[in-house]
Every structure is written in C-alpha cells, then in structure tokens.
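The data below hold one chain only, encoded as structure tokens and taken in the form predicted on its own.
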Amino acid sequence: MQSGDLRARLTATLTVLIESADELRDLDAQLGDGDLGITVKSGSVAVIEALSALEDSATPTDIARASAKAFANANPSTMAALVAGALLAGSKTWADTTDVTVADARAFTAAAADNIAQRGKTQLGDKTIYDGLAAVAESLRGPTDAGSAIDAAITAAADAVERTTPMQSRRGRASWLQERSVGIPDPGATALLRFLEAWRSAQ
C-alpha cells in the first residue's frame, strides 16, 4: 500500500471508528473513568485533520508520526499517551518503507505491542490492549495478501477480547475493581478490535 492509499484508508477508517465512541465510553465506564470514547473520538478527529495537512510526499513513517502527535495532543489521557508511544515505536520499523506490505504491518504492530508492554508495565493475561496487539502481530506471520491479513487480525483481536473477558483486570483503573472486573470486556482491546473492523469496512 503506497503512502497516498495509506493516508486515505486511515482517514476512512477513523471516520468509521468514531461511530464506536459511545460503545467504548459505556464499556470504559464499567472498568475505568469512562473517557475512552472521548479519547477515541477526539483523537480520531485530530488525526484526520493532521493527515489532511500532510504533503503529498509524506512517507508511511511521516503518516505514523503525524498520527501519534495528533492523537496525543488531542487528549491528556493515559491511553492516548500509550497509543502515541506505540505509533512512534511502530514508525521506526518503517524507516525505509515506501510501500507498506503485510510484513511491514506485522513489524509495526509487534513494535507497537512491545512499546505498550514496556511503558504500560503489562504482560499477556493482564487484560489490556496488549493482549489484542500481541495476538494481532502473531496473526500476521502467515498471510501475505492484505485481505487475508485483515481477516486474520480481526479474528485474533476478537479472540483476545473473548479470551480475556472472564479474567480479572490487573493493570490500570480496571484493576481497582478486582473481582468485579471479571466478565467485562477490556475497553482497550475492544477499541483495537473496532479499529480493525473499521479498517476492513473502509476498503
């Protein structure tokens, strides 16, 4: 996927993702402070505006970095900071990339997941967005075409949400609820799933 196509696809994806803001707000209200819907909506709007201001010569790395800056600046939340850091970490894997392939997407996602694990001090089974990102990165090892890749990524993200829902949250505000967090899907992992679904619908 060339830079122009990537920018257009990301813009279309975020436009669709905004429609999930209310769902994510309500879900986050059960486990956190309920600001995830606002974070997703305001961050998506900011990224769309930032992408529209980029030069036609912008590279995939430029796109990722502009998205990270816009998303972080739009929100003071912890999730926004984690997402921005993940995007910046992923952008480093695209230093010489002009045409994003499935292999590039996997490298990006793996770097983003590792960054969230380190900055968020989280690991698999803590019931966070990291569970979803790690699963998505692993799912991209096999597919070579974009269609198969997004299908595999969505399946992996959905499985991660389903797998961790019966668990007790162990990081962030959700961990304060202890046993009461059992049975509630993680908002961050759900947001990742909704992003991937929006990416597929934006084809």
Given for the second form:
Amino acid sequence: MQSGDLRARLTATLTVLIESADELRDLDAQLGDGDLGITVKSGSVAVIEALSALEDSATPTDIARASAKAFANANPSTMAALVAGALLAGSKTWADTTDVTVADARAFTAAAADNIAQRGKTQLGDKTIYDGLAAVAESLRGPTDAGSAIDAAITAAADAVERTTPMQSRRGRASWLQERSVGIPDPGATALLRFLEAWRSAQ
Amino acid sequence: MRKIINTPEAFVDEFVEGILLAHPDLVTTPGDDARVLVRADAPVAGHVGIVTGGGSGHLPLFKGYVGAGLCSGVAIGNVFSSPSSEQIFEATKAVDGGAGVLYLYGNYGGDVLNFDLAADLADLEDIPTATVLGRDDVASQPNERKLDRRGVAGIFFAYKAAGAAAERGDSLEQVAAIAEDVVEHTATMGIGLAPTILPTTGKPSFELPDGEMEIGIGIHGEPGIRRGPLETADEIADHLVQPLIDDLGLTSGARVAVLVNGLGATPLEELYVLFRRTHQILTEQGITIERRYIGEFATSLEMAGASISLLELDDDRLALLNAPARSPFFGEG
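Take the protein just shown as the form predicted on its own and give its structure as the form predicted in complex with the partner chain.
What follows is the whole complex; the chain from before opens it.
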C-alpha cells in the first residue's frame, strides 16, 4: 500500500471508528474511568486533521509519526500515551518503506505490541490491549495479500477479546475491581478489534 | 473553600504568569505554552540539559528549581496531573545544548508514560535522553521493592547534584549516573496532619479525623504506613528519622544532609522543632550532619504536615551540594 492510499484508508477507518466511541466509553466505565470513549473519539479526530495537513510527499513513517503525536495530545490519557508510543515504535520498523506490505504491517504490529508490553509493564493474560495486539501480530505471519491479512487480523483480535473476557483484569484501574472484572470484555482489546473492523469496512 | 484564587480553572496559568513576571532574569517560556518554562539562558551550548516536571500544587517543586546549577527546564500539568508529552518535548528541544537531556522527575505512572513518550519524540529528532526517577519515599514500598517507590521531597538532592554536574560540563551518562547515585542514597518519610482542598473539585485530598495523623503520607495525600493519634514533635521525629537511618543502612561515622520540608501549612517554627530532635537522634548514633535544609521544598498546596529526608554523603556528593546554584526558589553560593 502506497502512502496516499494509506492516508486515505486511515482517514476513512478513523471516521468509522468514531462511531464506536460510545460503546467503548460504556465498556470502560464498567472497568476503568470511562475516558476511553473520549480518547478514541478526540484522538481519531485529531489524527484525521493531522493527516490532512501532511505534505503529499509524506512517507508511511511520517504518517505513523504524525498520527502518534496527534493521538497523544488530543486527550492525554494513559491509553493515548501507550498507543502513541506503540505507533512510534512501529514506525521505526518502516524506516524508508514507501510501499507497506503485509510483512511490514506485521513488523509494525509486533514492535507496537512489544512497546506496549514494556511501557505498560503487562504480560499476556493480563487482559489488556496487549493480548489483542500480540495475537494480531502473530496472525499476520501467514497471509501475503491484504484482504486475507485483515480477515486473519480481525479473527485474531476477536478471539483475543473473547478469550480474555472470562479473565480477571491485572493492569491499570480495571485491576482494582479484581473478580468483578470477570465477564466484562477488555475495553482496550475491544478498541483494537473495532479499529480493524473499521479498516475492513472502510475500503 | 477559602483560597486566594480568581477561578479554579485559571489558577495554574495565573501562578505561572506570576512567576514569570517576578523572575524574568531567571526563567522564560520558549514558546506559547506557559506550562513550559526554561532557564533564561537556555540552551547552554555543550552542556547537558535537565528537564523535570509533574503536576502543579507542589511549589517550589517543580518550577522553582529551574536555573543555573539546577534543572534547565520544566513542564507542569494541572494540579496533581501530569504534563503532556508535547509539553515535555517542547522543554526538551528548548534546553538541548547538543549534549543530550536528562529527564529527572518523580516516579508516578502518568508522568512516566508522558516522559517516555517525550523521549520517543526526542529520539526522532536525534536528541539523546536518559531518565532517572526520584523514588525516595520509604513509606510507599519496602526496601526490597525500592524501585517502585514514589518520589517526594528528596528529589531536591538529585536536582542539586545533577544540576551541578551538568553545569561543570559532565556528559549525559555522567549526569545520569550522578542523579541515580543520589536517588539511591536518599530516603524520605512524611507525616500528614490535615488535607489540602483541591481548587477544581473543592474536595479534600484525603480524609483524616480530628486529632489524628497519617504517618508515611505522600505529597498528594496518599496513605502511608499507619494512622494514629497526634503525637509530640519528638515522637514524630523518632517515627520519621529511624526508618530512614535503617533504610539507608547508616551507622556511626556516616555523614548526611538533612532536609526538613514543610508540606504547605506547617509553620517554619514547627519544622525547626523537628530538626532539633532529628539532630539529637543522628548525633546520638554518631552520624554527622554536613548540610541542613529547613523550609518548604515540596508542598501539597496547603496540606499540613512535614517530611524529613536524609542523603548519605561522600565527598563527591557533598561537593555537588555545595556547588553554586540560582533559581527562583533556591540559591547556593
């Protein structure tokens, strides 16, 4: 995928993702402080604006970095800082890439997942967005074309949400609820799933 | 809520404006955002910059320690809230003199995330950074989990030593190592007698029944080790100082710097009563006080209470403490 397509697709995806803001807010209100809705909504609006301000010559790396900065500053929550750090870590794997392949997407996602694990001091099974990201990175090992890659990614992300729902949250505010978190889908992992679904429907 | 403010929303911006108007010779804002402040002569070419930051409500922390021989820049957030990564990054760019930038701030989750993200942004512009966290509050975690402790008043010692090292031209690695060494040898414990009222919510920062005190309290009113009836000043000093001696493993012949810090509403007289007993305890155990600092260094708005910090000294650390420094709230030499 070339830079221009990436920008257009990302803009369309985030426009769709904003529709999930209320669902994510309600989910997060059960487990955390409920600010995930506003983080996703104001973050998406800010990224769309930042992308439209980029020069035509912007590379995929420039796009990822501009997105990270905009997302971090829109609503400076913990989640926003973690996502922005993950995007910056991912952008480093692209270096001079001009045409993003499935393999590039996998390298980006794996670096993003590692960054979140490190910054958020989280492990698999803690019931966070990291469970989803790690599964998505893994799912991108097989497919080579974009269509089957996004299908595999959505299946992996949905499976991660489903798999961790019966678990107890072990990181962040959600962990304070202890056993009361059992049975509620993780808002971060759900946000990732909604992003991927939006990516597919936005084409 | 009886406070000398105009509106709760304008409180932070207006006290910052006041600092800028009072000390234009010492500090300035590099851009449009007054939440970012740097020393007036920043960047100092060839020298390591030191950026600190955190929530408002702790003056002289954090803005008060920006100046020669101390921190080079600061980003502050709303009351008890982290500054944004963008603000930290702006301070970073403004103080980078080509020798890299040290991030030196207290160990709190939101601050760590935003400083780490600012470090990512700095990395993209080829500004090397290093990070050292203040984590001196012995009441917040036992010694075996000391890396998870929160940072309180004792960070002043790290500012002073790292600032002196940057001023004399040490490399980023050296300045970071000195800051880490000082943090490693600093221990603090505090006591709370009455909460502050948060300007935006009008709510107290914590609840404490009349006649009680919280031993081991944090600078946002975080609970400490235990709560009990208010005791005499000497008993309070005993409760605060002995755990510090034990934590640092100080024995007869050790040398220390002492910081007796008021949390906002406690008068200087009471701090000197605490210092009197602190001096007795240390002297009885054969520990020599080389430097003493008594006053407000890290507050929690008008919270009543105090903290005591000890820094174990060697000749290197003492020389760095004694080096000249000048900022709006602290001067030396």
